[in-house]
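We begin with a single chain expressed as C-alpha cells, specifically the form predicted on its own.
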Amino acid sequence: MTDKTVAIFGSGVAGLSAALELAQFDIPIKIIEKSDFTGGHAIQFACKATDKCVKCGACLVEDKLNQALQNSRIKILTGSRIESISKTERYAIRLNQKPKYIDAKKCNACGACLYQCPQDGAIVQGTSRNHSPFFAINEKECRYLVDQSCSLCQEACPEKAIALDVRGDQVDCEADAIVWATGFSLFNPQNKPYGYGVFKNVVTNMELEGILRREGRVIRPSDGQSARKIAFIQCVGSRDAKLDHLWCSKICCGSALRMAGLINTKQPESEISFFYIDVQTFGRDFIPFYRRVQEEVRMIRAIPGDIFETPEGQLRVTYITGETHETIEEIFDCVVLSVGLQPCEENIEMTGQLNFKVSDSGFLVPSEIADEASNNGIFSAGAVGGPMGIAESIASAGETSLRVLKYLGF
C-alpha cells in the first residue's frame, strides 16, 4: 500500500466513484461526509424501471456505495464537519464529528425510536439498505438535546442502541491530495407562490422520490390516498432571472419524466400534466423515450402562477396558455415542484482555506482548479462544479481521479 493518502469531501456519487477509482491503486481514502447518511442526494432516487430499465442511474449509486463500504482501503467519516484545513508538506485536516447517538452495531432498524418520538423530524431515517444505522438523531429537533425534556426514543429502543448523552469527537487526519465533491444543494421553494410548506399536497421532486421508494405509488401526504391528477412544475428555482439563477439544473426533466412514466405504469388511472419552459435532453435514448412519454403525459408549455387549496384539500392551479394566452384553472390532487440545483454553502465558506475559485453562480470553476492542481493538490469532481446527472458525475470523478494520480506521481 502506498504512503499517499487522499481525502474526499462528500459521499455522493462523484465522491464514491473517485474513491473507488483511487483505491484500485492501493491508496488509502478518507471520505468525509457532513450528513448522517452516505450517498448524497442521488441515493434517495427511486428506481424508475417499468417494463425495462430506463437508465435513471439510481442503481449505480447504490452499487457504488456498497462497493465503497466493502473496500478496506476506504474509510467513511459521517456527521463530520471541517474545523480547519492547513498545509505544510501535507494537508492537516481537523474535523468536528457529531456524537454517535445510535450505535450501528446494536441498531436492528426496527423503527421503535421513530414510532415513539413525539417530535416531528427529530428522528431521521435513511433511504438505502446500506445505511447503518438506518436512523439518526436530528440535533435541532430532538427535545432531549434542546432541553432534556424527552428521552422516549432511548427508552423505547429494545436493543439499547441509543445514548442521548454521548459527546462528539474531534478528529485529526492528514492527506496528500483533496478531492472536493460536495455536490449541490436544493432550492427551497417556500417563497414561491405554490404553497410549499403550507399545502401538504405540494411536494418537491425529491420528496416524491421518497414517497415512491416507500409506497411504490403516489399518495397524497394529507390523507394517504392515491393521487389521480398530478401536476409536475419544472424549473422551480432555476432559469429564474428574478433570483439570478440563470442556469438549467439538467437533471430535473429526465427525473420528472421518468417518474411520470413509472407512475403511469403503477397507477394507470392517473392523469399527469407536465408544465415546462422547454425540455432538457438526456441520455442516448432520449428521442424514443420522449415520444413514448408524450403519449402518456399531457405536456403544457407554461409555468403556472399561483396555487390555492380548495376546501376539499385539492389544489387549484392557474396558468396562461402559450397559444391563446387565456387564463386556465385546473384542479389537481398533488403538485410536484422540480426544484433547481444550487451551489453548496461550503463552496463559499472554504474559498479562503482552500483557495477555491467560484463562478458568479456560486459553483466551483473546475478548469481553474485543474490548472492549479499541480501546485496545490486540490481537485473537484461532480456537481460541485455545476449541475450534472449521475452518469456525468461518474465520468467527472473518473477524470479527476486521473489528475490526482498524476499529481501523486503514479
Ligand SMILES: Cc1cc2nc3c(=O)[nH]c(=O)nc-3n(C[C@H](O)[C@H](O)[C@H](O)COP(=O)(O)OP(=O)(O)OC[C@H]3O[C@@H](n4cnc5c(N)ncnc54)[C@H](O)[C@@H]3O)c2cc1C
Second form
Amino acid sequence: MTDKTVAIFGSGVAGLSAALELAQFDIPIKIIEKSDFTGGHAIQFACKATDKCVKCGACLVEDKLNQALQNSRIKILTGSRIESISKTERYAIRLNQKPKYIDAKKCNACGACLYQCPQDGAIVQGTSRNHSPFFAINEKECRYLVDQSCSLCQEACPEKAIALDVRGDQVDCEADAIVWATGFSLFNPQNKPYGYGVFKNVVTNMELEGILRREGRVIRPSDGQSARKIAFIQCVGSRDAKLDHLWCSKICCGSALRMAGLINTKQPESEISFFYIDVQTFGRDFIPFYRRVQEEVRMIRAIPGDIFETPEGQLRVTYITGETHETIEEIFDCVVLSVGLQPCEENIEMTGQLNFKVSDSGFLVPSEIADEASNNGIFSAGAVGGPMGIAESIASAGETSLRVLKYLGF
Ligand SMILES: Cc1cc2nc3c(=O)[nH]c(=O)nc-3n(C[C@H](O)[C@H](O)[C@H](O)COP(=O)(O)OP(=O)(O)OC[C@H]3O[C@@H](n4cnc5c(N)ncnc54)[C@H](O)[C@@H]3O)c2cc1C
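Just the form predicted on its own so far, so send over the form predicted in complex with the named molecule.
Below is the entire complex, every chain and molecule, led by the chain shown above.
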C-alpha cells in the first residue's frame, strides 16, 4: 500500500469514477460529498429504455456507486462541507460534518419517519437502493431543529435509528492530491415567464426524471392523473444572451428526447410537442434514435413566450411559428422545462482557496490546461469543467486519474 492519499470533492459519477480508477493502485481515497446522498445528479435519473436500451447512461452511475461502496480503499463522507484548505507539504482539509441524525447501521428504510413527519420536505428520501441511510433530515424544514416543536419521526422509528439532538463534527483530513468533481447546478427557471413554482404542472427536466423513476409514467403533479398533452421547452437558461449564459448545456436535447421516447412507449395515448431552437445531437447512436423519435414527437421550432393556467388547471402556451410568424395558443396538461446546466456558485469561492482558474462562464478551466493547479496536485473531473454527459464525465475522470497518478509518481 502507498503512503499517498487522494481527496475527491463530489460523489457524482465523475468523483466515483476517479475514485475507482485510483483505488486500483491501492491509493486510499476520501470522497467528500456535501449532500446527504451519493451519486450526484445522475443517480436520480430514470432508465429511458423503450423496447431496447437507448444508452442514456443512468444505470452506469448505480453501478459505479455500488462498486465504490464495496471498495475498502474508498471512504465516502456525506453531509460534509469544506471549511478550509491549506497546503504545506500535503493538503490539509477541514470539514464541517452535518450531524448524523439517522444512524445508517440501524435504519432499515421502512419509511415510518417519512409517513409520520407533518412538515413537507423535512425528511428527504434517497433515490438509489444503495443509499444508506435511505432518509435524511432537512435541517431547514425539520420542526425539531427549527423550534423543537416536533419529534414524531424519532418516536415513530421502530429501530431507534433517529436522534435529533446529536451534534455535527469537525473533521480534519490530509491528501497529496485533490480531484475536484463538484459538478454543476441547475438553472432556476422561476424568473422565466413559464409559471414555474406557481403552476404545479410546470416541472423541470430534473423533476420529470424523478416522476418517471417513481411512477413509470408522466402524471400531473396537481392531481396525480396521467398527463396526455405534454410540451417540452428546450434551452431554458442555456444559450440565453440576456442571462449571459451563452453556452449550450449539451445534454438537454438528448435527455428530453429519450424521455419523450420512454413516455410514448409507456403512455401511447400521449401527445408530445417539443419546442426547440435546434437539436444538438451527439454520438454515433443518437441519429437513428432521433429519426425514430421524430416520427412520434411533434417538433416545433419555436420557443414559447409565456404560459398561463386555465380555470380548469391546464396550461395555455403561446408561441410564434418560425414559418408563418403566426401567434399560436395551445393547451397542454403538463409542461417540462429543459433547464440548463450552470456552474456551482461555490466554484469561485473555492478556486480562491485552491489557486485554480475559472473560465468566464464560471465553469472550471479543465485540468489539462490548468497547468499551475495541476502542478500543485489539483485536478478537475466531470461537469465541473462544463456541461457534459455521463459517458463523457466517466472518460474525463479516467483521464484525470492518469494525471493524478503521474503527479503522485506512479
Ligand atoms: C435533467 C438532466 C438530465 C440528464 N440526462 C442525461 C442523460 O440522459 N445522459 C447523460 O449522459 N447525461 C445526462 N445528464 C448529464 C449528467 O447529469 C452529468 O453528465 C453528470 O451528472 C455529471 O456528473 P458529475 O459527477 O460531473 O457532476 P454531478 O452529477 O453534478 O455531481 C457532483 C457532486 O458533487 C457534489 N458537490 C457539489 N459541490 C460540492 C462541494 N462544495 N463539496 C462537496 N461536494 C460537492 C454534489 O452534491 C454532487 O453529488 C443530465 C443532466 C440533467 C440536469
